[in-house]
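Take a look at this single chain, the form predicted alone, given in structure tokens.
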Amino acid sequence: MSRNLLLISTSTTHGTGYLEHAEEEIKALLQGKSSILFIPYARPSGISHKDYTDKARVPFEKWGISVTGVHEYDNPEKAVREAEAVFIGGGNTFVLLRNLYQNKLVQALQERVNKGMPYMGTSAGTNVAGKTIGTTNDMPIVHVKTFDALQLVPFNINPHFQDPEPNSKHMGETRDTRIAEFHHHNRQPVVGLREGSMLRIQGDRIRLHGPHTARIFLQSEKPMEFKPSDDFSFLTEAY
């Protein structure tokens, strides 16, 4: 399988512009390509897909890279089958699970990816990469058939992951609570990637970039904190 997905926990960190901090990755990921397909789905704050692709467009631009909505075309799955890279960018997870089905975008996507076209994704986009959407943090708030998501890799991610603040006197579940409970059903891994963090992956290989480490939970094990240099390649032969 010639994979080649960049996955973003965060489209912007304190302090930087829309993917700055992922700029010399995003680079890359996009060695060779003049342009690619911006997927605006999942709306952030109900942002219109127009308005999300020149958002998008803004940064791409300055990096030499065309960017087209795939709102834009008459045929969504033509255009991906089409296009030299595709960028799916983050909001609410369920509403983009839900607009890739029924824009019949998911075997497209899955087939032109596992030919090695470049992929990236932030938040929800680094989400429905995944096994599944079971470990995003966002509100249901549309219905979606199933949780089954991209598969583009076999295991789960959480973007946006936060540690327990040690001074804080809230009370409530943890995202290690969380995701534990998933695995009292589930048996895929999941990956805790921390604001500023993300996972470079050809073939086989996986690499973590950013400043932080990555929390990795295993069915039944103590959650593992790996290092930009530890070898992260068990995640590929995952359930």
Contents of the next structure:
There are 2 protein chains.
Amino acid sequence: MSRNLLLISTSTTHGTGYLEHAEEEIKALLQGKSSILFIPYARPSGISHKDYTDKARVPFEKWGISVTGVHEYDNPEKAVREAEAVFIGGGNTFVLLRNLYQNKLVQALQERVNKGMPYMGTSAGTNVAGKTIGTTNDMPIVHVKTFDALQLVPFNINPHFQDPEPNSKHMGETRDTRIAEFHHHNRQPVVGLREGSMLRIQGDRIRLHGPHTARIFLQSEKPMEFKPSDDFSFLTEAY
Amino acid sequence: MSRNLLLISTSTTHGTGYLEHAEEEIKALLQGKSSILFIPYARPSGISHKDYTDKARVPFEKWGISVTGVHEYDNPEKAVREAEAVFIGGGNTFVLLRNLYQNKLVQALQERVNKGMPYMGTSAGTNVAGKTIGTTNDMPIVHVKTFDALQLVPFNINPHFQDPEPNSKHMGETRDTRIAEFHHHNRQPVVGLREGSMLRIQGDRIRLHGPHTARIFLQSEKPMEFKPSDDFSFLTEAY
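With the form predicted alone already on screen, would you show the form predicted together with a further copy of the same chain?
Now the complete complex, all chains and molecules, led by this one.
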């Protein structure tokens, strides 16, 4: 498997510009490429595909990489099949996954990524790279026929992972509780990626980048904290 | 319409026991009744139907009302059709709604409630009383064939409604942003019910109880704060 992925928790960390905190990793992912296809389907705050693509274009152009939006093509599937690299941005995960199915991009993305085309995602775009969207934080604002996602990796991701606020009086479930409930109905591992964290996947090798540890949840086990220097290879096995 | 509903944001507020903060309103809802049917399908933290029903039983028995769990009946639909009153507890909204459909309880609940059977919900049980589950905070840990809910009221509810933390560095969407995204795809009003708040609905009259205002979101309008003394009747009209 010649996978080449960068799965980023959030596009923008507190106090830094759009994609800025991941510049080094993005440049490493896209080494030797001069263009990237942007998929704006997740439409954060409901912005248009054009406006979202214009926003995504800014940092890449600074880095010498041209950006086109998949909505600019008459045949989005063909655009994916011919892209040098693909970037799926954040927003609403349900809206995103529904549009990926409606535009018949799921299989095309799987085939291209499995043959080595660089893929990067932020937030919802990282979520859909997993096995299902079952660990999204988003509201189910549109229905999707299945929660099965792109399955570029055999585990689930929870982006924007948050630790409980120590002094909170809020009674809603913590992220840990929600993921424990997920494991009553699903068995794949879940990686809680804190803001500023990202996973770099090359073939079967997984590396954690960014300043934080990642919280990993296996069915029927206590959550574990993994450091960037730890071995994550168990995530690509079994399941 | 002889509706008689109590839709509670959370079963337990910070510092009070299970259902304690809503005792007065629950007693008013169940006046003259001696039993209630509990639907434990939402299984918070994955607990069993039996354990959840045992938990729910405690406060009601203190108030002189007997509790049976719907899972104790061979024919759950018949149990709903013969119940004096129904209570759906919180947990995971997707698991709950899927079980309501699988056990063929949706139509039975709608018919009984529209004929005046008292209904109370907390959290997920309040969410499913709305038009759809599109404004739940829960993770989509199981797939449901439709997000259409019980539609006991013609609007959506967001339980555990939270205002943004003023000093937060978290970049995930605020509740306001999530509901604004919902309104790019759906037109029904959304009531943000803070913890400690509840809606009492009798026929077409809606009253807000509890110590807080409720935040109401209409499509294409700015969110509005409504006090307990305000008129909410617009929520039962149109749409």
